[in-house]
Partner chain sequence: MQTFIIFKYAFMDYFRSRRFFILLLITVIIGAILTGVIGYFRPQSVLSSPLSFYSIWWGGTISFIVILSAVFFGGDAISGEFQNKTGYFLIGNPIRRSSIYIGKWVAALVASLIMIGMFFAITAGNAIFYFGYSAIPYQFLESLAFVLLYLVTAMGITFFFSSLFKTNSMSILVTVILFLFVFSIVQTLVANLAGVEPWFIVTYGASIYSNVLQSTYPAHIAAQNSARIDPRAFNSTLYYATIPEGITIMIVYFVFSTIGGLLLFERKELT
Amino acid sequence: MPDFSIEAVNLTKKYGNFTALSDLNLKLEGTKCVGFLGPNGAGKTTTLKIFTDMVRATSGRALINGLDSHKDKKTALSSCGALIEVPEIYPSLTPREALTMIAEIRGVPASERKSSITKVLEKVKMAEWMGKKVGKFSKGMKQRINIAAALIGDPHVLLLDEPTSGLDPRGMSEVREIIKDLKSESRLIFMSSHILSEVSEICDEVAMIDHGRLLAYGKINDIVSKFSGKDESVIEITVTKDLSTVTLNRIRALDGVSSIRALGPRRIDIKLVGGPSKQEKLLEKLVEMKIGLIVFRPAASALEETYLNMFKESV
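What is the structure of this single chain, taken in the form predicted together with its partner chain?
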């Protein structure tokens, strides 16, 4: 497995008397997508800004692939693409020019720049706009260009701060697909979001933060099991054929299944009592049933329930 990492070491950020981050310790390694969750003001964006040297840590270190992103910024960020908030681009530049500027900054060789820019613009479905001035673009179009800019130079590490912010539902769905694509290309993605269904759909793991402190970090199922207060998890499955009553009854009778809820003719939520081993067995059984299983993942509703439990007292 490639050795990509993002690490916060005793990261603290204070704004006067307000502590935005308090001794945050978090290490993400490997190639996966990690969701960064927490209520407004929890410290998510501050963390990502420290990693990109937009904000200075009061104390502690932010490391990307082992390099300090403040002291050794140029090297640390050379393998990291970032999208923080909703950046604006010099309005008189075209996407091609703006991305060429980023490509030049990131040291993409001149011979590869054109193809690299075309590739990322095609990825965000903005290739046909590459010659128009950015100043005339909508917020959603600009955000697509920003995502393209984060992908220039094919970075191994991606820091995304609410990447679907400002996009219409179709745009949000397309960006999710892009991120899923990127995940399959062996990258380490750290993504903050308020949209729990999005995190459930895209991410493998979640880190939860509140009042600048890390509350939990781990696989979504483990977090849901640990913080739901019960040894229970909710799994969403999607199949290729309509689920008959007989099939639903067979699923209901499987070991550990406490209830099922139909989300559509081919999608259901399964409430399961037991930890990861029970989930593994459930997956095996469902495959054996030959029902055309194509999706097996923690349900968004379970993560949402856990989130609400964890942050119910947060302001």
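If the one shown is the form predicted together with its partner chain, what is the structure of the form predicted on its own?
Shown below: the chain alone.
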């Protein structure tokens, strides 16, 4: 596994009497997508800005691949791409022109800029628009260009601050598919979001903060089991062929399954009594049934319930 990492070490940020971050300690390693959750004002954007050295920490350190992003900014950020808040691109520029400037700033050799720009625009499905002026683009198209900008230089680490914020349903879906594709390319992605269904769909793990303090970090299944307040979980599965009544009854009879709810002919929610070990056994049994299982993840409703339990005083 590639040795990519993001680490906050006793990270603190104060604005006068207001403490945005308070001794935050968090280490992410490997290649995966980690969701960054918390209510408004919890410190998510501040954390991401400190990692990119857009904001200076009051104390503590922000490390990218073991390098301090403030003291050794150029080297640390050379392997990192970031999309923080909603950057604007000059409307009179084309994607080719805007990305050429970014490639030059990032030190991409002149001989490689054209191919690098074409490659990232193809990743975000905007290659056919590279010669059109950005001012004519929709919000979703602009956001895809912003993601392309973050990918210039082929970074190993990506920091994304609410990448689907403000987009219509189609734009949100397009950006989510791009992030899913990026996950398959051996990158470490740290993504803040307020959309819990989005986190359930895309992320492998979640880190939750409130008032600048880390409350929980781990795999979504484990977080849901630990903090839901119940000895049960809800698992969403998707299969490649319609689920018959006979198959549904077989699933309903599996150990630990208390109920199932149809979401469509090929998607169901399974309410399961027990912790991670029960989930593991359920997965094994579903694979053995040869029903074409392609998705097995915590249901968005389960993560939402856990979130509301944890942040009931803040939400």
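Rigid core (definition): largest C-alpha set, two forms, superposition within 1.5 Å. Note that the structure is predicted; figures quoted are calculated from it, not measured. Numbering follows the first chain given and starts at 1.
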Core-aligned C-alpha movement of S184 between these two forms reaching 2 Å: no
L93: Cα shift of 2 Å or greater between these two forms (core-aligned): yes
